[in-house]
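Presented below, as C-alpha cells, is a lone chain in the form predicted alone.
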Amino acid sequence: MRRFFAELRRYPSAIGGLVIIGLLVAMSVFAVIAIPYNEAIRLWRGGEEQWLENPRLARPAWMALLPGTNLTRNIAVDSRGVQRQEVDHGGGIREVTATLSFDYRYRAFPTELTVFFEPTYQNLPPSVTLFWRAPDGTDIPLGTRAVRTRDIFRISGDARLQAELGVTRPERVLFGDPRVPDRVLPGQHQLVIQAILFEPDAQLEARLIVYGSAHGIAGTDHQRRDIALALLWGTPIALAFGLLAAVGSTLSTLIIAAIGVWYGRWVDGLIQRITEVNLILPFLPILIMVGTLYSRSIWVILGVVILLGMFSGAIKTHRALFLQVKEAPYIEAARAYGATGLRVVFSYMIPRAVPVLIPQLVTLIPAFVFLEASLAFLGLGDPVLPTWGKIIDDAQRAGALFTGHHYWVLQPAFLLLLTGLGFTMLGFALDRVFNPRLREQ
C-alpha cells in the first residue's frame, strides 16, 4: 500500500481527484450528522409551511458580495421584549399597544412583508389594528382583523390593502419615499400593533418578517425551501447511488465473465447470448418504464440498474482477459493440487483482474451519479429524497432560467460536474498506476 500511494502521488490529477472526493465525502458526513435523515425528509417534503420565515426565490447570500448587486437580507422583529402600553377598560377588556421598530438601510425594496401572530385566549379572539409608521412620521393604516390561533397576516398579499393603496406591491408604498416613489426611504420604520384583549388572561405576541432578496448559502426555491438542504443531502445520496451501482454492476460482470470462461461450453455460450440480447435493449427507456409503471423508489431503480449492468459489454472485455489468465501456469498448478472450479475463479482468476477493475470502477461512479440525476430531471426520481436532479427538475418546472434565477440550476449542476471531474481524474491516474504500458508513456 505504501508503494501504491507513493506511485499515486506522482500524478497531480490523482491528488486533485482525491481532494475533490474528500470534499464531497466531508459534505456527506456533515449532512448526515447535522441534519438527520428523517428531519431532512420532513423539511423537504413539508413545503412552504415548514419554511414560512424564508423569502421566496431568494438568491444566495454570497451574491451580495458581487459588484453591482443590490440584494437585501431578512429582518425579523419580535414583540417579546418590546415595551408595551396597556390600558385597562374594565371587565377584563384591555387595550395593548406594541411598536415593532427596525432600521432599514438597504437601497432596494423588500420582497414581502408578513406578520405572524400567536394569540392566547379561551373564547374571544383578540382584535388587532395595524399601522405602518414611516421614518418621516407618516402613518399608513393596514386594517383591523380578529386574530385566531397562529394567524398570519401577509401584508404584501392582502387584496384589500392593495386596493386601498392602488398598488400590487404594498411594500413599495410603505418603504417608498413620497417625493420619489421608486426610491426607498431609509431610516427607522415601525409596525404599530393595537390589540384589544377581551379576556383577563388573554395575551398576544407578534413577529414581523421583512423578507429580503438573499438568504442562506444557496438561496431558496419557489416553496421557500433552503436549497442548501438538498445540495447537502444530495451529496451522500449521489455518492451512495453511484458507488453501489458501480460496485454491483462491475463485480457481477467480472464474476459472470470468469465463470463463463472457466466452465466454457454451454455456460459460456449462454452468457454470451444473454449479453448480446442485453446490449440491444434500450437502457434508459427501460428505467423510465419501471419508474412510470412500477416504482420510483431509488432502491428499485438501483436494483434495475445493477441487473441491467450485469450483462453489459464489459463481459466481452473481461472474457478476453480471463481466456489468457486461464492458460497461466499457476492456474494449471491450482488444478493439479485439486482446487475446485469456484476456488480457481474467486481465488486465482478474479484477483488477476483487479488492476483493470479498480480504474473502471472509479470512472463508472460519476456515470451512475449522472444517471440518477437524469432520471430525477425527467420526473422519475425518488419523490421522497432531496437530490441534485430533483433541484434541477423543480427549477425547470418553475422556469428558473427564464425568470433569472440561474443559481437554482447552476449550483446542483456545478456539484454534478465537480463529482464527474474528481472521479475521472482519480480514475485516469489509477489506470496509469495499474497499467505499466500507460505509465511508461
Second form
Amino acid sequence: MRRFFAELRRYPSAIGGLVIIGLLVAMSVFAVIAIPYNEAIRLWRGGEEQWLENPRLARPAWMALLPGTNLTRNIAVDSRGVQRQEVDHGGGIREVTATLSFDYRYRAFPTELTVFFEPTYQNLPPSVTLFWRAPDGTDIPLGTRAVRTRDIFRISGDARLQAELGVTRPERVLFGDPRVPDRVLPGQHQLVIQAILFEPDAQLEARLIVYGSAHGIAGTDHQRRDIALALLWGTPIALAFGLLAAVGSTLSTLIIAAIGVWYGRWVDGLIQRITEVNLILPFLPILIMVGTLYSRSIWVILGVVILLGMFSGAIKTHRALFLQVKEAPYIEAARAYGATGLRVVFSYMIPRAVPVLIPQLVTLIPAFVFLEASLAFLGLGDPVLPTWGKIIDDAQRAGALFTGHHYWVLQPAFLLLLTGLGFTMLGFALDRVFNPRLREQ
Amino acid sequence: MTEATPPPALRRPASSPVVRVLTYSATRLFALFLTVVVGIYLTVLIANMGGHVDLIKRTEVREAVGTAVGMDPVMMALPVEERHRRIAELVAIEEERLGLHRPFFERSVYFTRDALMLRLGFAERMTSDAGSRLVRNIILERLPPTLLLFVSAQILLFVTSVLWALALSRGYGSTMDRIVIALAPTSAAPAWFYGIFLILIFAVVLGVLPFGGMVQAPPPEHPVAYALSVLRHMVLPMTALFLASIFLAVYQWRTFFLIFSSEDYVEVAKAKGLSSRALERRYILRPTLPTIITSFALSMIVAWQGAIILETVFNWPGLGRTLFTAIGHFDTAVIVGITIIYAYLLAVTVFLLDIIYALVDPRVKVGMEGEQ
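Having seen the form predicted alone, please provide the structure of the form predicted together with its partner chain.
Complete assembly follows, chain above in first position.
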C-alpha cells in the first residue's frame, strides 16, 4: 500500500487530481454541515420571499475589486435605532417622523429601491407620507399610503411615481444630479418617513434597501437566489451521483462478466446477447424519455443509468481478461479444495480485475457528473435539488450569455470542469500505476 | 465441469471455406437481426412507458373532443343525453384513428413489425418543416444538417488524431507528447460544454462568429454565398466537437501505436535497417488496421444520431433536436423511426466489420472463433 502511494506520488497529475478532489470533498462536507438538506431545499425552492433583500441578477461581490467595473453593493437602513420625533395630536393619534439616512458614494445608480414596512395595529393601518431628501437639500415627495402588515413599497417599480417623475426608473431621478443627466449625486441621501398612527399601541418600523449590482460570493440569479448556495450544494450531489453511478455500473458489469465466464454455456451466451441488445438501445434518449414520462428525480435517473450501464461494452474486455484468469493454476487450486462457483467468482476472479477496474472507475466519474449536467441542461434536472447543471439551465433559459451575465454560467461550468479534470487526472495516473505497459520510460 | 466436446452440429471439419463463410455469415446475420428485433421492441416499450403514454393520449383525446363540442353551438343545442352519446362516439372515432382501441401489447407488436420493415408510418404530432406528417419525411429533412456537421467533424477528428498520434509515437517523450498527455483529461467535458465557452468567446465577446443556427437569416440567394454562410455557422460546433475529443483520442491512439511498436518483430525490422516510414506502414499500421477501421466505422454511426445537446446549444436543425422534440411530444413513431435506422446501421456495420476483419487480418479465421 505504501509502495502504491510512493508510486502515485511520482505523477504530478495524480497529485493535482487528488488536491482537486480533496477540495471538492471538503466543499461537500462544508455544504452538508453548514446548510442542512431541508434548509437548502427550502431556500432554493421557496421562491422570492426567501430572498427579498437580495438584488436581482447581481454579480459576485469579488468582481467589484476588478478594475474598470462600476459595481454597487446593497445598502440597508432600518428605522430601528434611528432617532424619531413624535407629536401627539390627542385622541390616541400620533405623528411620528423618522429619517433613514445613508451615505451613497458609488458612481453607478442602484438597481432597485424598496421600502419594507412592519406596522403593528389593531384595525386602522397607519398612514405614511414619504419624501426623498437629496444631498443638495431638495425634497421629492414619494406619495402617501396606508401601510398594512408586511407592506412593501417598491419605489423603482411604482407606477404613480414613474408617471409623476416622467421616467421609467425613479431611482435615476432620486439619486441623479439635477444639473448633469445620468450622473449620480454622491453624498448623504435621506428617506423621510412621516407616519400618522391612529391607535395608542400602534407601531411602525421600516427598512429601506438600496439594491446593488454585486452580491455574495457568487452573485444572484433572476429570482434573487444566492447562486453560492446552489454551487455549494451542487458539489455533494454531483460527487454522489458520479460516484454511485460509476461504482454501480462498473462493479455490476465486472460481476456479470465474471459470472458469465465462470458458468459459461448459455449463461455466457445470454449475457453476450443482452450486451449486444443494450448496444442498440439509445442511451441518452432513454434517459430523456424516463425524465420526460416518468420521473425527474435524480435517484430514479441514477437507477436507470446503472441499469443501462450494467451490460455495457466493457463486459467484452472484462470477459477477455477473465477467460485468461479462469485458466490460472490458483483457480484450479480453489476448485480442488471444493470452493463453490460463486466463491470462486467473488473471492478469486473479481479481485484479479481490480487493477483494471479502479482507473476505469475513477475516469468514469466525470462522465456521469456531466451526464447529470446534460440532463439538467435539457430541462430534466431534479425538480427539487439545486445542481450545477440546473444553474446553467436557468442561466441559458434567461439568456445569460446574451445579456452579459456571464458569471451565472461560468461559475458552475468552472466547477464542472474542475471535477472533470480532477478525476480524469487521477484516473490516468492510476492507469499508468496499475498497468505498467502504458508507463513512459 | 462442463463437457469439453462441442455439440455435433458445430463440428464440421470437412466443409469447404465458402460454405463455412456462408454459414457463418448467415448465423451472424440472424443473430444480429434478433438483436435488432429485441432492441427495437424494448425501445417501443420504453417510448410508451409500457403503455402509460396511452393513458396520457386518451385523456388528451377526451379533453380535445370535450372542448370542441363545447365550442360548437349545434352540439350544445342537443339534449344532454344525446350530446354525451355524440361525445362518446367522437372519442371512439379519434381513439380508433390513433389506434388506441386495440390493447397495448398487440399494438406494440404491430409497431415493432412495421418498424422492422422500415414502414415508419405517420408521426402522431410532429410535422416536417414542409408540412409532411410522414416520419420518413421528417427524418429525411433533418438528416442532411446532422450528417453535414457530424460526418465532417468525425472525419476531421479521426484523420487528425491518427496522424498526430503516429507522429507522437515516433518521438514519444517529446514536449509535444507531454503536452498532449497533460491535455487528455480535458476530454472529460462533453462537446456542448465547450460549445458554451466558444459561443461566449467568439459570438458574445468578439462577435466574429454567429451564435447558432445553420445559415444566416434571410438565407443568401446565391449558392456560393449560401455555402459560405453554412460554413461560417459550422465553425463553432465543429470546433466544440473537435476540442472535446481530440486530446483524448490522440492520447489513446498514441498509446495504442506505442504498444504495437514495442513488439519484437518491429525491433527486428528496425535492426534490419528499414526506413521508419516503411516500418510504420508495414509493421505498425498493418496489424492495427482492424482497430482503426472499427473505430472509424463506429464513429460514423455515432454521427447518425447527432448530438441532442450540442444541436440544442447551437440551434442546429438536426436529428438530435428532432429526437428531443419527439420525446417531449411523446411522438413514439418518430422516436422509434430514428432508433430503428440507427439499429440497422449498427447491425450492418458490425456485420461488415466482421467480414473486413477477415480480409485485412489473416489471423482471424472466419467461423472458427471461440471454438479452438
